[in-house]
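Here we start with a single chain on its own, the form predicted on its own, put down as structure tokens.
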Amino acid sequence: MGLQDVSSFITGHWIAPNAGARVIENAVTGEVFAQAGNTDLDSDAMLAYARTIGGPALRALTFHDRARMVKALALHLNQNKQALYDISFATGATQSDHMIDVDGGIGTMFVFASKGRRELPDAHIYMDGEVEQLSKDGSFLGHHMCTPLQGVAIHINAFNFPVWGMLEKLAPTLLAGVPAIVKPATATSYVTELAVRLMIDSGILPDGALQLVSGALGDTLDHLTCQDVVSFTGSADTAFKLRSAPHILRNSIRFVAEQDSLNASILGPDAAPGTPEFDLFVKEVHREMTTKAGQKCTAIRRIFAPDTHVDAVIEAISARLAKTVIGDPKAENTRMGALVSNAQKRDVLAKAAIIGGEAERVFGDPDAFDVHGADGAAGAFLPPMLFRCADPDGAKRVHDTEAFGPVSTVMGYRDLGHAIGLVNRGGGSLVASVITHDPEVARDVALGAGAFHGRLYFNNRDSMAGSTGHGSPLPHLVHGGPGRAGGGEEMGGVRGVMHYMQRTAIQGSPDILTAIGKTWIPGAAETPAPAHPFTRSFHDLHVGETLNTDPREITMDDVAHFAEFTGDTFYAHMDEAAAARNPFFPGRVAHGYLLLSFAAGLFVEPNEGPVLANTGLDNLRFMKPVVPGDSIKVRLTVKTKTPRNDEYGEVRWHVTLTNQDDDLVAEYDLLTMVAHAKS
């Protein structure tokens, strides 16, 4: 039987490997079964297709359109994930490993789709931050906008997560409105290829939105411009080679890197043997050493415990590792499969030997271990290997050598400051975990180690049931780290989308900024409402549409009644002399919440209509006290509109309260859900 062809998808066509292809082996059997790579791919055509076909099609969609597209892709992949499970066994991964990769990637897409609908506007421009007033009279303002880059994102992914590694980059890229060219690691590219086929065959994506290069990229990076992005996951050496290329540097091409990381876990000084925290610590370390055979960028490579507990930690971890069944990943009782290839196995052994120069191996002999249901000599199998470094201060290589497999080193520390210093010797890591029930321990580590880490994971008896695990990057939070870890930040919700957009400062009048951002800004033109706004459907309302109410006088009886009715008898409302001594008040003043209640009474239309619910107030500020005898009036303006579903959308109203002298008394944003059609 011939080799399986792992094809590329370029300019709308599937292209098979050619004579320059690299072969791929089955991690479990060691047999060569596939080939990937085509040395004749046309880089210029590929980039032009993305820029001229894919980019315009994506940018024509709003953020919400793209979010719906990402969700549809996630649903389609979820319906077909069994095929991805089945093909992934050849990578050496177990079923539980597949779920981390496949389900984790699909789940990441769902999160980005949800955040796109909830946190981004149904528009083509994202307005970032608050408006800056640049002139005294408010006629000249500044703001920041984010627009999609008009280039292409090149995603260079690692071998260990062929589905998640692609989808965690693809989701924010598509949400930003930028086409992607995905280049998976060759060793597991056949899994990525199937995932791409599923997405392409779904018909959900516009032409040019996604292309796949199985094999080498050739000279593609030499043709990038300032509108393009390279997002890389892999070794520090490869990252350095790519990001330091003269063309990348000369054109300031964005380069997002997630690379080597000597992640660590600290057993808190309070977490003695017999505590829930000690048991949790051992469980976390064991999981990180054996999941994906330790081939995770977030896996625990360095284990720090109080000097007095090192022996107990080694004994407990070794006991769990001894129960770990290594073998055929398809077998139900297998808990750890093979590494991705025999080449990777050799690399791990070489790195373990370097670590062994400074540490003693206390568990796991690569020359004598059991493999169940598979040929341990032919496949890329290794046992978990636990080392002990007795002199972590004098050691160097245990702090700079990552064996990308089931290898970890235990080290002792004298006190928490010593532990923090040792953890930071990793030179910048993706994640460090701290297992402690002492909040002050957590605070000290956060202050001392935060600058060296992209994520700090704290866990204990209170949170362990609901925690996500040391090694699980989440789409809600940034995934990356400083220094050795690459300096990049992926995911992080909307933060991840911003990697593929340009932030631009814009300056102009309120009318100009309102027109650009489709968000009404105070000072911009107002349109008198043709009817009470609460009688108008979501689609009928327009940004800038305004209702101005009649005034209402605030009386002393109002203040007294509100105080008695609510129980709010704060002295500023009830005691003239005490209120006069307060530097903020001239005497007794009306309650702020009384003003809000009266404001609602002035602008609310009481009859049943399209307004379904008031869902909150944002940015409430009280600017000037109101005393009995003053009058207030309200201006209610449509600030933004955001569709939520087929039945209703969210209308954000800008509300201002002014007194009889037109002085601003209070302002806030009112949120309401409004039906698309009048009820």
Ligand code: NAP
Second form
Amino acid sequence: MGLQDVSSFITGHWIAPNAGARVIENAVTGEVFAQAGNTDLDSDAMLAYARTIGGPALRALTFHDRARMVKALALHLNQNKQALYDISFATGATQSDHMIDVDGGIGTMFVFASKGRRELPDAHIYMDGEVEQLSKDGSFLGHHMCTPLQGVAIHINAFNFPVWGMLEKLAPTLLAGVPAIVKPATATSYVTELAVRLMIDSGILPDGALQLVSGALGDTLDHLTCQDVVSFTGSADTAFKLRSAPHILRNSIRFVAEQDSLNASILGPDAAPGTPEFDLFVKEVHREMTTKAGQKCTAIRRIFAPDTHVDAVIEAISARLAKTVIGDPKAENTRMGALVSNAQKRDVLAKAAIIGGEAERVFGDPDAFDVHGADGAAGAFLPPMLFRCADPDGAKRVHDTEAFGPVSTVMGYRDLGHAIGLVNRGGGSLVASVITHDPEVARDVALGAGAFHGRLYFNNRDSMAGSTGHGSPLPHLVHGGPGRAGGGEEMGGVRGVMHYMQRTAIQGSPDILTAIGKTWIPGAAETPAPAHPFTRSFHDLHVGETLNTDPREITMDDVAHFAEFTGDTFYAHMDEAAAARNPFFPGRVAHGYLLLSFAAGLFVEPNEGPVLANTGLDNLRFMKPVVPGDSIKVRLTVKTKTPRNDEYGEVRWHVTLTNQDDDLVAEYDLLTMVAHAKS
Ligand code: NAP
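Form predicted on its own done; form predicted in complex with the ligand now:
Expanding to the full complex; the earlier chain stays at the top.
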């Protein structure tokens, strides 16, 4: 039977491999079954297609349009995920491994889609941070804006997560409005190819938004510009080679690197055998060693336990490992499948031998282990291997050698300071975990080790039921780490989108900044509302539309009545002498909440209309006390509008309360949901 072709998708066409293709092995049988790569790919045409067709089409959409698109892709993949599971067994992965890859990837898209709708504007420009006052009179301001890069993102992915690895980069890239060229690792490229086919065939993406290079990337990286980004996941060696290419360095081309890492887990000093934390620790270590046959960038490579508990830890982990069924990944009782290829198996054995130079193997013999339902000699099977390093201070290679398979080393520590020092010897990692029930231990590790790790994971009896696992990068949180881990950062919610956008400082008048950001800034033009704004639909309201109310005087009776009615008899409202002794007040003052209530009474339109609900106040500040006899008036201005669904959208109003001297007494943002059409 001929080899299965893993094609590329370039300039709108599927292109089969040619004579220069590389062959791909079935991890379980060791048989070569597929080929990927075409040495004649036209990288200039591919880049131009992304930049001139895909980029403009994506940039024409708002963040919300793009978020809806990402959600539609996720739904489509979700409906077709069985096909992805089916072909993933050839990678050596089990069904639960597929769930991490396929469902994890789809779930990541859903989170980005939802964050895009909730945390980004329905606009083309994202305003970052607060407005800065650059002139005394407020006529010249500063702000930061983010706009999509006008190039293409090159996503180079590792073999271990052919679906998640692509989608965790693709979702924020598309949300940013940037087209992507995905280059999966050849070993598992057939899974990525199917996922790309599903997305392309769905018709959801505009032309040029997504291209795929199966096999080698050719000279593509030599043709990038400052508008392009390389987002790389893989080994430290490949990252170094690619990011140090003169063209990349000379042109300051963004290079985000997620690479290998010597992640650690600490058994807290408090977590002695017999505690729930001890059992939890053993469970987490076992899971990290065996999931994906240890081929996880976040897997626990170094295990630290108090000196007195090292024997117990080894015994407990070994007991669990001994029960781990290795074999045919399709079999239901298989806990650990094969590594991705025999080449990977050889690499892991070579790295385990290096670790073996400084540590003794206490569990797992690669020459004697049972493989169920598959040919252990032909497939890329290995047993989990646990090492014990007796001299972690003198050792070097256990702290810098990543055996990308089911290999971990146990080391003892004297005290927490010693453990922190050893954990940091990984030279920067994606994640370190601490299993402890002692908050002080957690705090010491946070301070002592935070700077060396992209993520710190604390778990104990209180959180274990809801915890997400040491090894799971989450779309809400940053994934990446300093030093050895690549110095990059991905995901982290909206932060991940910003890797594909340019942040630009902008300076100008309030009107200029309002027009750019589509967010009204104090000092910009206010247009009088043609009718009461609460009678106007979401569609009709426009940014800058303003209502100025009549004034209302505040009396001593109002203050006394409000105090009695609410129970807020704080002395500043009740006792003239006591209030006057307070440095903030001249004497009895009106309650801030009284002012807010009167403000609502001044600006509200009582009849049923398009305003459906008040959903909150943001940024509330009371600037100046109001004393009985003062009067207040309100200015209500449409600050931003954010569509929520087919029925209504959120209107954020900027509200100021001023007194009879036009001094600002209070300021806040009022959030309301407003119907699209008058009800
Ligand atoms: P790798 O050998 O470094 O390959 C990574 C990617 O780089 C593959 O797509 C590979 O393509 C590509 N590549 C290699 N040489 C290239 C070149 N000259 N030009 C362009 N692309 C090139 O890593 P891997 O074996 O696939 O993955 C395992 C490693 O990835 C482990 O070290 C693991 O820790 C790390 N990893 C890190 C993360 C993270 O998020 N930090 C996640 C997963 C894995 P080919 O396959 O076609 O060579």
